[in-house]
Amino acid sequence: MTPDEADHLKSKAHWVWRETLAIHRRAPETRIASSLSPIEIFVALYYGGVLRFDPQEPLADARDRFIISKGHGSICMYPILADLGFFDREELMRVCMRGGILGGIPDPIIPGYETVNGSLGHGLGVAAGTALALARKNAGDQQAFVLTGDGELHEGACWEAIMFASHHKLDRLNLVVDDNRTSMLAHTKDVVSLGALDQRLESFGWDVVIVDGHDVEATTAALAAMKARREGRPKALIAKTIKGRGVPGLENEALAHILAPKPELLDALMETRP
């Protein structure tokens, strides 16, 4: 990656951060803290050349599949999809409003979203099935990606999918864990500790890498390398992130998931520069 390319990714990440704050300012029912931790992951996937997609034909058969299992925490995807031409930028002004297509919980009415993403714990299974289907079709180098939160991995269905993927040697499956260590009502370790998550996944036969999820260069490189590996094992990238990143009162707060920053704080933060 050249210095100019790295600067471009960093600039996009900060722009998405500000735009996400602006969306929450207009639609306070959106989950802001959960949507600030995966920003660099989305930027790496969409601007870093990792995912294969076509904004003019979002369901093109040749695309990579990306299942956003933690849908409530992907409001930061809205400005990215608008910027890339999946839908008109004016939709960003109608989030959670009558007549708009962008809700507090995204669904497939939004170009660029593959699945309904309300109830947690299902996305990994869908992605595993998708990866199996791509393998059975011998679909070139197409792959399936899925984003979950670490709290979502408390769901038993996730571990069924983890075992299924290993059993079927799904090396077209790429799991990205937004590991912000905070679930809905407490820090994850105080609800059900996942311990050394990398070792747990490895014990199930997965290929696992850990990265600083807010280092957009490192995250892009790790995602690209993960996609390139095809060694008969499903792959996972554990991205260490911060829930509510950049917003005082949300960072490292156990209840960040359900807190809403004051409008005047959001206004001040949106004036910040990289």
Contents of the next structure:
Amino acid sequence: MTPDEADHLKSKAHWVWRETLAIHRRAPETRIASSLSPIEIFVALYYGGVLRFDPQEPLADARDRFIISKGHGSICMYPILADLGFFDREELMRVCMRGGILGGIPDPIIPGYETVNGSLGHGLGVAAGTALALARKNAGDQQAFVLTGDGELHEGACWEAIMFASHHKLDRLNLVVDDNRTSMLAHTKDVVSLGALDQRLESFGWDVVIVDGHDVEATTAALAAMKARREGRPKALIAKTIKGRGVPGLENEALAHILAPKPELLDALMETRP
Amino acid sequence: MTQKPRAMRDALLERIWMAMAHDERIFVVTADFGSPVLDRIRADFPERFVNVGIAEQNLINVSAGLSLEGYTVFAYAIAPFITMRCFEQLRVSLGLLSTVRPLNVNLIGVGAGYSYVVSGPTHQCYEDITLMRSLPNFQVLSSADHVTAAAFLDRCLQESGPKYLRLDAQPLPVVYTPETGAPDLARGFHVHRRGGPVALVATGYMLHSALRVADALARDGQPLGVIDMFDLCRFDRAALLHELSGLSGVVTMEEAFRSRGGMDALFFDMIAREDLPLKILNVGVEGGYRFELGSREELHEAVGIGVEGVTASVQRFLAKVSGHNAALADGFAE
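What would you give as the form predicted together with the partner chain, now that the form predicted alone is on the page?
Up next: the whole complex, starting with the chain shown before.
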């Protein structure tokens, strides 16, 4: 990646961060903290050349399938999809409003979303089924990506899919964990510890890499390398992130998920430059 | 010639196996549940078969993923597990998602009602009609014999969308013969007998009980209608209303908890909505969960759905209905 490309990704990430705050400012019902941790992951996937997609034909067969399982934590996808032309930018002005398509939790009526999200623990299994189908029908080189949170991995169905994926050598399956280490009521280590998640996934037969999920350059490189590896194992990228990143009072706060920053704080933050 | 009774699942799976030979879109997924015909599918079409293990939640999510990619999926497991262990997967990954994306996932649940006789309440299934009918875009199909179960394949291949096929675990006597003709899926029900002021409306195994009750009362000179409801969602409503017109009463019969939203609720709803002048008697499981042992017939008698008990209650119902008719004929108000 050239320095210019890296700067472009960084400025996109900052723009998405500001737009996400702006959406929350207009629609305080949205969950802000969990939408601030995966921003660089989405920017890397969509602007870093990792995912293949077509905004004009969101369900084109040649696309990579990207299932965003942690639905409410993906409000930051709205500006990205609008920017890429999946839908009209005007939609960003009516998030959570009657007549709009962008809700507090994204639904698959939004161009660019594949499945029903938000009820946690379903995306990984559906992505495993998708990856199995791509393998069995001898599709081209399309792959399946799925984003989960770390708290979501408390759902047992995830582990059914994790076992299934390695047994079937689903090397078209790419799991990205937004490891912000915080669920709704507390830090996950204090709820039910996931321990050394990388070792756990490796022991289940997965190919696992850890990255600083706020280093957009490193995240892009790790995602591209993960996509390129087709070695008979499902792949996971654990992105170490911070819930509520960049917002004082939310960062590293155990209850960040349910906190809403004051409007004046949001206004001040939106003025900041990278 | 009337066919010999055979397992519903094998009759259906055999048709699936035959269809797989020329339709490459068909995929079969099981949650570690087998059958002799399933072995053939596994052997002949290994690329379109997968066993997810004892993992019904994953069974449904994987099926959703396969179907999103264009496969017509048959997901196969024991009835209580494929309906209840993974109910939220059914709701989210099939029910909700299929309103936006085309999905053709067909759940084959084996073990309706008390058909796993000695296994007890974990493996018996008295809630599935209620639960599966509560999901608005699911179809619910419930067979009384293997001929009907096999006929369900046509619906599965012709129509997309999530469906629940509720099969008995035991081979049941064949009710669809050259004389009756094949079950008419477009109609969704079949009138096996006409006559008398009351019709017994049954689904699954209970159709056979209904026929026995009708036989017993016919010997007493009291004829009854008998209707098999094998489509519990999409039956031809106008045709059914036509069949019910002129009757004074209807008896619903199901291996499901009584008054908990099963087929009885369906008929209450129809009677209320259409303002039908029908009295209704519901035959369903009473007394909640039990851990009793016995034959299926003995268990049925214990929970109020056995042939003997039902015959007696239908007799009382007939007296009530005819009293009602007599009162109306005499010009007295109710």
